[in-house]
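Shown here is one chain on its own, the form predicted on its own, set out as structure tokens.
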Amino acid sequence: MPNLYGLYILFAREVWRFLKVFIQTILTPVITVLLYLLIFSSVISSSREMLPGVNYLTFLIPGLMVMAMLQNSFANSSSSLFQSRLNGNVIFMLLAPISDFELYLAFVGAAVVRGVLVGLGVWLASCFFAMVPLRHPLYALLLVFFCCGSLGSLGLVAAIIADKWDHISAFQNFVIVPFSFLSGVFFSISDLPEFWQQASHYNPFFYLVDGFRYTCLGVSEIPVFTSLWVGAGFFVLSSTWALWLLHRGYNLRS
């Protein structure tokens, strides 16, 4: 029998953990994105057309929303589980009558909640710069789930594999941030040299950004169904990796 009460308690604890410090976990990422908007809207003409009928500022906002959701979903699950490992209280979760899958659901669910709250905060703050509509809400919900769920799962992977905080930082600084910046958030990949255009198609973050941009603006560089399939595949792969590590108890039971 699934332990729904235990799942709820762990999920509620994880959500409350980041809400207690919402200035650091929610407000700070939103302010960071506002700085990006201020800088890029000042340096690059907002009248520049990036996609048919889409100026630069309107092009930029959906990408920044996805980037913020990616980075904060990863940060939430990775920091929480790794802190539990350091403090030694992860053993109490392992001894509790909660399955590996329920542990996964609680941590990744909380990461999804934080990612969505940051994304909503970025959208509300961006309204002072430009109004970005939501033309395809169902596709948007799917892509947001794939985005936050995938990075929440990778956060668990990083927290299990890491031996110290430097390893978490390295994963974020050398994998998550570069992949985010090279996903077409700030530019159209058609503006890149041929080699980098082709390389971008191997970056799963590009499909999440471009697909979400389509849900807002109705235009994209690749078909939205391709973005949905890649996003779903990325979510399945990252979730499978996290669940396999949880099942093995790697670095958790030793």
The other form holds:
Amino acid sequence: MPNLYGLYILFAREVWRFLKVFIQTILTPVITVLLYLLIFSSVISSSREMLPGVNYLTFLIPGLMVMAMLQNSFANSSSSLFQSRLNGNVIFMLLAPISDFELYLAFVGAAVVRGVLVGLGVWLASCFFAMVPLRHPLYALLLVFFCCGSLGSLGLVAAIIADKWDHISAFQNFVIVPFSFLSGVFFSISDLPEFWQQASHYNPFFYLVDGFRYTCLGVSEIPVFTSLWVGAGFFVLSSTWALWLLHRGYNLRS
Amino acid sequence: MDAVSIDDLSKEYGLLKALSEVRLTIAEGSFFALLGPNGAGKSTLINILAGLTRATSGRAAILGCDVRRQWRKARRQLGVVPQELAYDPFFTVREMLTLQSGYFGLGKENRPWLNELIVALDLEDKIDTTMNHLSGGMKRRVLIAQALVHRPPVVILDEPTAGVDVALRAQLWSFIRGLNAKGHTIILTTHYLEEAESMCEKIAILDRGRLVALAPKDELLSRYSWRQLRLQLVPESPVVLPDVLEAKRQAAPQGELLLRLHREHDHIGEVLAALEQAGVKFSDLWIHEPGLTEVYTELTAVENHA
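If the structure you just shared is the form predicted on its own, then what does the corresponding form predicted in complex with the partner chain look like?
Once more the chain from above appears, this time first in line as the rest of the complex follows.
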């Protein structure tokens, strides 16, 4: 019989943890994105048309929201689980009658909550610059879920595989950050040289950014269904990876 | 039913055999000591029971629940006090206890028990403190409370008194004795052999992954067949002994005579008579019965020299 209350408490613990340090976990990322917004919107002419009928600022905001969600859902599960491993207090969860799948749900669920909160924060802050519409709320929800869920799962993977903080930050700085910067948050990939345009199609973050932009603005570079499928596939793959590691007990149960 | 039953349990890490076909049962309600030098496999054994380590082969069960197949049930029956002072830096003592109780599926209804634990372990002043502000002894108490949030019938304490001062140690032991009196099965590992000797009814000794002894304490103690006779000699007493006794003589401080006697073959009366015949005069005498330390050393030393 599943331990639903245990799952809920572990999830609550994870949310509670990042709320206890909300300056670091919510406020700081929102401010960082706000700075991007200030800098890029003043350097690049706002009148420039990025997509049909979309100026630069309106183009930038949904992308920044996705980028913030990606990075923060990853940061949440990776730092929480890794710190617990390092401190040794991970055993309190491992001793409890909580299954691998329940542990996965709790951590990824909390990562989604953190991603969504940061995303909302970015949206709120962006209202001072431009009002971005939301044309397809249902698709938006799905994409946000795929985005935060995938990165929450990858955060678990990183936390399980890593042996020191160095590895976590390497994962963050050499994988998450470059892939999110190169995902067309700040530019349209059609502005890129041919090679990088092609390369972008292998970057799952690109689909998440472009798809989310579509759900807000109603225009995008690729069809929204492609983005949804890629998002779903990415979520399934990263979840499978995390669940497989948990199931094997890799670095958690010897 | 047995509190713990372990059947042919082995654990290999590559070429290293951490546990080799260990077989043992622990009766419900007993006070059990698991002893052995560092690296003997005690922690591996405990971790397998707790589900933190997976055995290579063999089976283990807590109150009849297999730790792999009925893992949820098995974990609900078991409380583990880990050896390391692990703690969660984000939460206060009360928050940690509430969370831990929640992991076991227990909500508000468990609050009276948590309060009872807080009082019993003398944590009232510290419930709103985060763990990084607590002393080592306090952290140890919180770990014990955390292991007991779900009232487990079987409790494993992995070196609960390592690095704990004398006063707290006595307090912890009286608390643990109280748990045992209420029917909890207590399984203990410790390096303080005198603690195991004074508290536990049954003792298992592991050495290099093998069970080298498993017996009630008294039986184990009687297995060591040597005792010492120490005499305080009168100053001018001669100490020329007959050959039979000379062979049993051990090095002793000036003015004393020390004899290592076999429990069954050397009758104290005969030895004393022989001493008198040799003209040995003494003003006082002590007989040192062996303790767990001697038994333990004998059982674990053989292989260490090999």
